[in-house]
Amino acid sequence: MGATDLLPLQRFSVIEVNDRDIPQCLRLATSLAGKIAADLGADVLKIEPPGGDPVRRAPPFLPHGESALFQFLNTSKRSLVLDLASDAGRVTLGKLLDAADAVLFEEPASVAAELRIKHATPIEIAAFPVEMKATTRPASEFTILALGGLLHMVGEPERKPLKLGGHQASYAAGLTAFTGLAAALAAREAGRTASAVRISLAEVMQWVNWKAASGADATGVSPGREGKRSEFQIVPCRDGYVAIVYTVTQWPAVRTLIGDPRLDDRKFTTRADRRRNVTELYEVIRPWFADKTRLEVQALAQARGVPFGPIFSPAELLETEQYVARSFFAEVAHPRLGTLRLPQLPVQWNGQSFAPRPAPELPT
């Protein structure tokens, strides 16, 4: 293998500590940060409690009962089971940390946090900021989304709030933690002292939902669920739904694309006008989509520079043109489960994608 074939993090070693009794939202964040590092070539050793990481038993499940979530989050890693409640387990972990470049671990009360980490740079993932360490709030993704204001953004205003699908809070925090990890590794390689990193899911969600703070500062009201009064909506077409999204500067192109002379009315001239008359606006816009397929809408809109987006089901996403062209899904040969089709990192290195290795089996 030549120097140009080496993966970017291949010279680094990282310990990922998944201790017992840690909220799942933190486990997922830590695992994602470790996954990115491992897929980029770092030697990531995952420390699991006796019985294995609980995510091994978390849905959704593959046909034979294994966790698809675990398989996705732990590609390219190695695994070691340690009882960190025992002296022997803590001694072993301490020796591993002395040889590692960085350690990913979760708060609260992680054994890794209690050890004197002399060599590895600590990357800590917590639920709440330092100022809220004494909080008695439960650390769940639902709680984090609520505190970040995101439950105020999803769903119809007359109904109860809806939780975002998937694990956006954990994954956004995991990506943030990886960013801190990458900065720490870069500092170490440059011969500088790498600062310890601490991120919290609550603070990450404040960043993700930045419009809540900026909107409240600008208008005195935090933006929330508007339903049929929303500026951007989902509308039906011949074979599904399309998301209507455009910038202020793209409004003339939208007007030309729809081609209805009623859109030339002065009540639709400015963004403020369109928001004030949004019900009438969509009465004009909606019929244009009714006889067109999602792909026809997308092609016509792209030709005008308008970012209307088709709504795909998860199964349809597997075959979408962009994902196929970017080789976003990789076929991973698992020694026991057969061929798994998993998302791979959406970046390339020296013109090549990062084909992940299968997640480790539970050590016996």
Partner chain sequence: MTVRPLSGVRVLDFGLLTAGANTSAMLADLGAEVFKIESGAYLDPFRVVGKSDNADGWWNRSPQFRFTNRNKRGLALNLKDPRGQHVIRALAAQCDVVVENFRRGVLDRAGLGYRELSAINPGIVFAAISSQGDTGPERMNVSFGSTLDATSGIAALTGYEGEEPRISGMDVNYPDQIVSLFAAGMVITAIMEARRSGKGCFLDFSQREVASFTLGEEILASACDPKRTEARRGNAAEGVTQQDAYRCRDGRWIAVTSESAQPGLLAFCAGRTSAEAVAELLARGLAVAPCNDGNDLLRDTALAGVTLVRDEKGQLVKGLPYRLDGRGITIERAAPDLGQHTEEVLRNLLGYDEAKLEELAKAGVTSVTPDVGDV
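For the form predicted together with its partner chain instead of the form predicted on its own, what are the coordinates?
No partner chains or extra molecules come along with it, only the chain itself.
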């Protein structure tokens, strides 16, 4: 939004507590939720342990050696270093919480018990559901993806399962924590008692992967990774790869697009037919892509309403016409690191984006 507009969460104060000795997968979720609130205007104060949030030293790194991960996850926040192992540190935190609307923290935090009973509404991020009684069990995003069943869904059936790129387990939980935070603020503002919110990465991953449970419940057989047996595959084209994706009703348009009479064969008529004969199907489809670029494929496919997906790398996204037209990337002027190009919050409010401000330096 423009500098003169009031940001929607401007009147709220949120404390984000980053204690020491917390698994990184939880830190990332907490920080993402805080970042979204801060970009929307909330006064988000990040409490860092002496030496700073360890994410300040986590990859990927910028050429100067600074953490890109930290710079992305902490935009628009303020920061304060507190030693929560000391009485003085805890007293200071207590005072800050008396004046705050909500506090974001992780279940294993040394101060968790105190944070749960304060004036500020607690938004707590954990690795596992309460019922697992696993507060101290080691956790990583990768093992959470496995527990939640998402790992089982990607890759070849005979080979090892694969994780999705990026910090999906932590970030899906961070998005969820933001929604929980928004609900708490709305309740408080309406003069109601806000419920304490608890998010676990394992529950969020299962919730995201609900079709595995619904599929197993409906048929007794769990969906799983299908790799080269899937109707949706990746094919090479002249300058990269394209994901073949289409709905049942879009099949006739796919046939017309590829224009090979062999696709009219009855063995490809229904989804079940195409899955049964998927190797032959791809023998017919694949050559069409060989002499076309990703953008040519996209233009030809979209002209017929076919949702084939050209595969772009993060670097290529910076040049994407659609993202440039929508100003999806903000240029953040960092006092020491120069201009940083970051994706903005993925929403426009009356046509306006929320420009992030730089992440805080480690206070000295």
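Positions refer to the first chain, counted from 1. All of these numbers come straight from a predicted model, not from anything done at the bench. Between two forms, the rigid core is the largest collection of C-alphas that superpose within 1.5 Å.
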Discussion item. Rigid core superposed, CA of Glu156 - does it shift 2 Å or more between the two forms?
Written reply: yes
Worksheet entry | Asn350 CA shift between the two forms in angstrom, with the core used for superposition | 3.5
